[in-house]
Amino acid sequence: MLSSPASPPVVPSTTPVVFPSTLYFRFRPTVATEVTIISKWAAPGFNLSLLRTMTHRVTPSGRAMLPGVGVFGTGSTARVLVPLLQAEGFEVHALWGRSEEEACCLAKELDIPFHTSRSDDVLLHQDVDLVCIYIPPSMTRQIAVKALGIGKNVVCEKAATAVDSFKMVTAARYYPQLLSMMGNTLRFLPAFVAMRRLLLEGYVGDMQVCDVRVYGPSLLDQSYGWTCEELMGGGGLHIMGSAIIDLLSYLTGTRAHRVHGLLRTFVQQNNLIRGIRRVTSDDFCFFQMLMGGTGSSGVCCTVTLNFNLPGSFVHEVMIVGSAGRLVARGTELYGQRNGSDREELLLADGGGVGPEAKEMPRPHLQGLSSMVKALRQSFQAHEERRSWSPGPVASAPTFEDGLYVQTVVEAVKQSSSSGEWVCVEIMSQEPDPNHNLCEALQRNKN
């Protein structure tokens, strides 16, 4: 693999640097510099005319511009996404959807001048500089792999397995001065941010148990899909609880060793899916983690995740220690210390945000405001549309924690089949593909 130039040369405006695909560089001319990317190694037939030009911006009055940005999915997140990406000053120009006729659809609805179905279009459009995944989680690891490759900043929801994850973070430190950021938005959320400064300064003491409840209706969608199936990424511990276990490790500045679980699907078919059709993916999850230190130093963590609730969503996270304890129902953050004969609030719900998303709990879709809130502070100090400050996004979940949250989850999984408890052991290099295959031989040569 070449590597980028120490000091990339000045040249005028009007004048291409031209320099292999696989380099990724980042310089601040004095000049605006378009920059032409074209690749050597281009295999016979190959369609240089999707290489686009990426292009050093700013405004007439000299203030920088804010990335453009792609965004992957049509689902309801990316749905409530964009208006809150628009009404921070980020321009959407492409979105991506799995067949040409949802992307249309929704890039009418919300005023995006381009859609495909075809990922490259995306990638490689000559607008775009951040690119925002939410997929069904077996795509994830492609695209932000691949987005990563060609110097592309990154949000993205969680990758399916633990060895896509491994992947994603080998991808983020190859390129470390790109933005590579996980989308769980309950970190950001205003109720959390305050409850982890107050257990900071020490509000409960000295932690001792952490109690999260999260009930709702199914997650499964109208017609037989990934939610379906829990090789896929389905489930409700994938797709609820791995959040929780994320902002479990922000809160407590800890991380789980050991988990216990449990798993069961009690709705195999519905009056949608039916047939030899059956649902696999879990839709009640019970689950300890031992987080932090051994014996009695540690933190004690039990999660229920229940979706046979129709109607409201609850969502309760309560941490207990030895001086008090704070609980966040929803969005409002509540407090009592030992002494105290009763509950305080100590934050409020702070109100409207935006666009009302029926299928997105209010604390993910306030999460997510706030989010795209810190994105914008993040890129808006820097010229070039490319740069961004780590510190607006400082609490974000980076590849690593995505890698670590994929972890614990297949061991709440392993738990669940084998009754027991099970170490969590986060991989350091990545598994031979081949490994079971050569397994097998030797036994059946011995």
Second form
2 protein chains.
Amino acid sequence: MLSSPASPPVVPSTTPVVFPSTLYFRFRPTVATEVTIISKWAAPGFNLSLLRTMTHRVTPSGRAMLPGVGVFGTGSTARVLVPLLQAEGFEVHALWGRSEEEACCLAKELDIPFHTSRSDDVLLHQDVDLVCIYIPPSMTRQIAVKALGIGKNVVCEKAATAVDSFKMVTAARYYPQLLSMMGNTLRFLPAFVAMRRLLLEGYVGDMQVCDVRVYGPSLLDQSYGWTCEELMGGGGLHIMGSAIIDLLSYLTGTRAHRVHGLLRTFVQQNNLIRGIRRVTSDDFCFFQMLMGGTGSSGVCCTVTLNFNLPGSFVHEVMIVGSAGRLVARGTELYGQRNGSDREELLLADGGGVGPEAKEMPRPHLQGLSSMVKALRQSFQAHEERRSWSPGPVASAPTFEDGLYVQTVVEAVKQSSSSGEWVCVEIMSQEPDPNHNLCEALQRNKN
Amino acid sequence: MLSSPASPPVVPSTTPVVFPSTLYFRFRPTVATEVTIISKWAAPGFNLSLLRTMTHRVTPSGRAMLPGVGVFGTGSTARVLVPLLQAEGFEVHALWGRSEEEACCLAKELDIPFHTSRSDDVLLHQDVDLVCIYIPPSMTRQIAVKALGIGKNVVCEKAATAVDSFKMVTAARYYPQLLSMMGNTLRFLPAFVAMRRLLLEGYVGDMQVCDVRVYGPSLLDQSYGWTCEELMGGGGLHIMGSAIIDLLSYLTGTRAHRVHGLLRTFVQQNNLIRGIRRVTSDDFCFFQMLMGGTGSSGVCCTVTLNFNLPGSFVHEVMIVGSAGRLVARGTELYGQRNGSDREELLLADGGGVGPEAKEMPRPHLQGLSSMVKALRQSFQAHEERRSWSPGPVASAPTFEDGLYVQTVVEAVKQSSSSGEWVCVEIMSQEPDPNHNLCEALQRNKN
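Show the form predicted in complex with a further copy of the same chain, please, the one above being the form predicted alone.
Next comes the full complex, and the chain you just saw is listed first.
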């Protein structure tokens, strides 16, 4: 799907990149000293801190500037993200869409000066220091890895496979000074931040059970696309379950070692997807994770995802321990200690993000908003435009966390087809591509 | 535990049995023509309808009388049941308790004329036509089978094992004219009656998923006893899960063919159970049942039982289908069709049974009350004291249903220890006792 030019564009290394849309310079004419070196083909070991020093940029008043942002994606998340970024003071300079029309339309709507359907045009954009990637999972790896190679900070959504996630981890390890975080936003939701704090303070005692339910309307797009295809990263488990898997490892401070799951596609065709087309991605998923210590000392997590419930969105995360329980319902946090006979409201919805966006559940919306705030804090501490301090985003999921989540997702899928408990084994080296091919063929055969 | 006399008491076959408490005749002196034949040792094929004709009893006015009731058990259910029976016009003539003290104490409290700790004294009581058995599961089979053999109608709680349940089924089949029903009361709860009707009417369309959650405080008794022992029928799965398994087969009109489960005992010792004693019964259980058609056409049921949540009792049964959903929360029924944007209350709590009894969840309490009403309707249609019409209790679980439930419970336990999906195979003949012994030994070894 991505247009990859046969030969790299020839760019003189000491002059600014010339962009298709020269309009851009009319909107942001403050930069004079900037030098951008395209490091897509830079040899490993290329001095990235030198590169960042070269692109150091300050406002005339000397105050540190927030990095310029390039956004990939025209879906519901991108549509919500851009205004949030703008509200926090980030300037969104470039937008990528799969087609020129989609990109143009959203760019106009969100007042973004530059749009394109060529990914390199955003990645090489001189004013883009931070790339936010909210596109179909199968395309994420390619763009995230390239962005890091060019020396841009990256916030991105999940990839489609564990192999892709592994390649992203490799890239992130290679450029440790660049920001590379997963855009799973639930960790930033104040209810879960408070929940984690209370868990650490011993509110529930020893954790025993996590019980999560996410119910909502169908996740399928209006037309046939990646959301319908399991192999493209569609389905409730991949789209919403990923965020839950990540959240539970954040809340419990531990990881799943064994999982068991059951996936179903109850709605295989609908008014919009019919004929020879059939949905292969799950609309119901139910999985269990054994986390932490083995044997009876660990935490049992049970997660039910059901996207055959049109109407309001239910998002409930309950953690039960020996001394009490904590329940996050939507964006609110409740708790009850074992001695007490009623539940107490521990954290009300902070409001602020307005009513629930139709296409985005409120916990994700508020989480995204909090994530953008954390990003601002992380970047504004530094004078350099691309420098960031880890403190404010310390709790963010790394690409390593992304690989873990993807591994769990694939283990649940494997369990659903084998009917057995599956051990979660995180990839430590890239598998032989031929071996992979063989597996893919076998999977199709079944 | 049961006192079984070495030789049967010698009772002349044509005179009334003489009871230890002759007080009884002072309270109910209406009977003159009654003849009771003790058929405990009656040969198979003994004409029970003749027996019933012989015990036919009418009031002087000619109006049909409700059968006299004997209650086994002094636990919370028995304590609630007796007043419900009395309110519906049943006379409770005899009460059995494990010890004389327990029996005496409760009999005084509930105004029952006769109490004993010898089971035969209740079973052979001439005014007892209906026996209600609410005792520890390991004792149920023995009394239920004996009661049927004596020609008494039986309402009883679950047995401890599938083998016991099978023996009860055999007895029930042998005496088809006697009432033999399981005391699982959720089927009678008006919310579930309405739910089943709406499911049949197509409110939710094609059923896809049932999602059940039961949360509550510990089920353990104050002192060490059968509730602590998995092999004695203790644990959340056996005590509360049984009712849910039965309910789901009632609601969906189909049965589980494969199950998968996970059991945990998080609280193995507490203030009351300590030292060398350890709880082996589950306080957390989580199981899935595939019901109805195989493959993707069936219904997926997921059940979460957690009894580490002191405080209020949560009882939620949700059925999601292609056209809508129905949710029973406690004793109330809610529904939402896919076109609608909000949930509607379909059936409010009828009230009537007063506030929640501390030891009995409200759905069970109200179900028990409705069951007693159905029993009255079933018996009052007939003039004969022991005759009943099947109509009002047509929806009641039979002993066959009890065997099915017990088989599912054991399959879930097996799945929890093997980690695999287990097929539900209903016993069709009694297993070789030696083979059983061998299995029990193996289980202990693991």
